[in-house]
Amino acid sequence: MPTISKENYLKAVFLYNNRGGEQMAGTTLIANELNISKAAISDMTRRLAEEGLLTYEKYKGMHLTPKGQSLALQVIRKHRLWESFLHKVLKMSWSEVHVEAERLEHHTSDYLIDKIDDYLGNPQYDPHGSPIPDAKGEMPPDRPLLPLASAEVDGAYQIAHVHDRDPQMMNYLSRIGLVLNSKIKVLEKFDFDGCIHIELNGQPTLLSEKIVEQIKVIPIEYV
């Protein structure tokens, strides 16, 4: 049975390597992500490589083996289904569910998580818009996601994904009524500071660059 540290490590490598960039996860990056010393990360990397869960080449980063990827997807599935359950059934806010799901994901059997999946109606995305792997480890079909920063002025969009690591930002978005699947219109973009002026629920709203960087949208015509 994987330990919690091993599960978090594999999950962090998988999520980083699938973010869409060219650089693969390295020991320094994962150490910062998990708030663990580089020495501890190096030791864990060696152990996981010996167990056949990942490969690592200096200056080229880490790659999960099929076995390592399967374990990572199991943890991600449990995390995102717990987020969905806490949000939909227990009515917890989307700013609260991430921390609780981090705890629950390590103590949930495959049997229980499959029951939760069925109870929720087999959702494809969690409350923040992240895809939920199915029981076979397969992700939902790709969607035409677009960084909000790349949205066009006068374009209409639906909020499809919000990065969930900053509870204060999530609380702020809830207060202004910007949640998953909200529909917006881009009114104006300010290149000098990265802010975007949008129309949300019939009201003009200004989003800072920091918020804009955390949001992805889908053009309304693809919804």
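To complete the pair, please output the form predicted together with the DNA; the form predicted alone was given just before.
FYI, this one's just the chain on its own, none of its partners or other molecules.
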């Protein structure tokens, strides 16, 4: 059973290596992600490799073994289920749930998280729209997410994922009524500054480039 530091490390490596890009996680990247010195990460890499949780080549990238991946998925499962729970049951806001889940994820038995999973009705996505691994570490099926920036003018979409880049931003989005699964229509796209004008709950709303970048959508089928 890994420590908190190891869980955080495994989680960070997993999330980076599975983000969709090509490049493998590196020392500096993980160091920045976890706010820890490069030296500490380098050290940890060696120790985790000895434990058989990852493989790496010196001065090259690292990548998780099945064992390491499975542990990472358990931590991610706990994080996302806690976020769901805090949001849905305790009515905590988008901007509040992340910090709490970040601590709780390391102090929750498999047994307890399964109870929470059942209590919530085995949700497939957390309040940000991220997929929740099941007890075996299986992710729900992939959805064809589209960056909001690539949405077409006059298209109708549903908010499918909002990246938690900043509590203030998350608060702002809640305030203007933009939540997960909100239905929107793209009114106009401004290429010169990246802003997008949408219709949200009947209101015309302008989203800044920074906001647009954090949002992924799914096209709504015409029925």
